[in-house]
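Shown here is one chain on its own, the form predicted on its own, set out as structure tokens.
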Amino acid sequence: MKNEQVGVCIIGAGRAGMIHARAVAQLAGARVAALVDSDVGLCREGCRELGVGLSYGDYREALEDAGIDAVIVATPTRLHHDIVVSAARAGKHILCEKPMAMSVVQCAEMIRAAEENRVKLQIGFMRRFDRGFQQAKEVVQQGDIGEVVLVKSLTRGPSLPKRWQYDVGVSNGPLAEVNSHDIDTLRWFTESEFAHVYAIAGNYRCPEARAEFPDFYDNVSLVASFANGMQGFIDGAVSVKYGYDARLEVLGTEGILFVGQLADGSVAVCRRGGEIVQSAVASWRDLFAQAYMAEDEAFMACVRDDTEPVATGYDGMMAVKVVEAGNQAIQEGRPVYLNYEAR
């Protein structure tokens, strides 16, 4: 469909879905063909904002629409598998938000459905499209810091989890909901697979969840080794209150690089008494606005030009594999090996 506009249906009209919808609406080679959400009011609000004439309460109805070429799936994780498999069978190209699915088995089925029906399947790892992260990757590839020894990535968010997210059996916990990006970043920068992980976690800021959801954790630390001998560390947290925090550190044999900072902008106010005040980044929507736009643009390009996505279904599946291993390590209090031997 080279030189044609891609008709895109956004499935899930919440925060993430509307980020994608607004981005698609600005792309010359694409148009928002429809919105889908079981919350009719949310759907109508999104359609009104974007001037979209079509909305559905059930994604299966949207998949019958011949004017829809591709879908962006931004629903809760537990729904991803069924939607993606159905979309693939309907011949629709797919951008699926992270986490890809609830299990590696589900991920494999999603990949198979896309392959059998010859549609694109891209996973929403938008940090691969962020200019800062891309520049850091180029620096590493050029050898400016020598050989990579350790990759550290952290994500800490200010939001209080939704009630369903407290149930680790339904959400896979913050390792999935928050740290999927960090897991993918470590794979991207080490260019290797996780060999073993050990993780510790606890609930420090969400006392309302402790009685009914004793397995829920709002803080997690994960250490890893890779098949090529490199080391990794992930730091994740929710409900931190102070702002949105996403940073990367790559230590090499001859140097180190850093990506990201908590401070928003370059203005710092120093008050009497030596107090220095800066504003913190408020939301991932602010920090990665450019990356979301670039991610959606790349998805449309691979649909139109029949090229492979930057972040594939395999990348999504391997992140879920690490989430499963990390949660197992937390529950069992021991290192978990992932069938890759470290050097």
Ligand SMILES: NC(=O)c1ccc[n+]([C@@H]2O[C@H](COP(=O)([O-])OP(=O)(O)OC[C@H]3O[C@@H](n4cnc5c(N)ncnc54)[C@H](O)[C@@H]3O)[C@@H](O)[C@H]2O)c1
The other form holds:
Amino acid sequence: MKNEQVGVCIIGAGRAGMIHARAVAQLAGARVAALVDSDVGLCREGCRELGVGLSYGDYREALEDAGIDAVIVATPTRLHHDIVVSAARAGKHILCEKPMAMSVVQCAEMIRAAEENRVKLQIGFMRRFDRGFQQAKEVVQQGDIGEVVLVKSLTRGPSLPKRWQYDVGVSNGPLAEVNSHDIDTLRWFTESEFAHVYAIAGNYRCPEARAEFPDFYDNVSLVASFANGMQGFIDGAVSVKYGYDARLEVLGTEGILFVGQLADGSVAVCRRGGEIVQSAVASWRDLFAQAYMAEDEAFMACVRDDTEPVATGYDGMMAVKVVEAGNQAIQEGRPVYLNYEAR
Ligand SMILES: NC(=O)c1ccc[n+]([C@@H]2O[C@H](COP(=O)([O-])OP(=O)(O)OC[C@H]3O[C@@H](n4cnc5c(N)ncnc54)[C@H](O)[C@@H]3O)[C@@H](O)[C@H]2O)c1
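Please give the other form, namely the form predicted in complex with this ligand, since only the form predicted on its own has been shown so far.
Now the full complex is given, and it begins with the chain already shown.
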């Protein structure tokens, strides 16, 4: 690599983009070379906060900048494909936020562009860098709970979907935006591929979307079998209002393990009358702060040391494949098989 520090350009300076920008700004081996956002005011605000001198309204201009070695793509998902393919052709290494893209076909094109141009392509599955999840993986590998039987993962978010997210044809629904992480976690812990999925979904909390977007769901349950015979279950929800909820359970032949809890921290208050009060986790930003930092650090290490990313384009593509199958199962009311024979 020509530059001593990896020069990183963040494309999309919104919620996820600024988490990456703040993380990169703290890494010794990297520097934030530029921010890109079509919202020029937002971009300037981000630059001011981090003392970054360069900003662009159009990512194509940034890709011509020789001082940029790598990009982190954190725009809305529908733009990931075009930006990643252009970045690869410009010779920039890429960390692309999840969901990788809108379809398996797009993912395959992104992988091909990265391979042909010999750049790294990492996907933003930051739970793979979370200390709790990593510790759980070690426990499973050591055989402490025997053979894995069932992996259950849930993610529920507090906020109301943005208007474009109501259109499942445009957003791929909560299975994509919310549950991509759970899908990747199931592949990671089963070390296998989804063989078949069945899913049910409904809109329970967003009545304002019912007439215009009858396909929109704010609650989904997905059950799966894996090629190696293991079982999986994913539970997803948006607009739950009570907090941010991300938990994992792995059931084995000799025991069980749990990762995560709804309560934030270890303080519980019990007053006269006996009621115990604890706060719920408020945001993914707080819950996974360590994981985002470790994810960006690992990406820089791949670029500098020319090693393979932990979460690859293939992992991103397989998650999108399960999203497509899950949405098909919901729409057609039947199990969907993914060409991986269950044992
Ligand atoms: N890994 C995670 O846990 C995690 C968390 C949140 C979001 N995400 C993903 O990150 C992506 C962004 O989500 P978000 O919540 O940060 O959205 P956001 O709306 O907060 O930010 C997106 C930003 O992209 C900008 N943008 C739109 N079009 C653009 C263009 N053509 N060029 C440059 N910038 C453009 C918008 O102005 C906005 O500032 C999504 O794919 C989302 O699924 C991942």
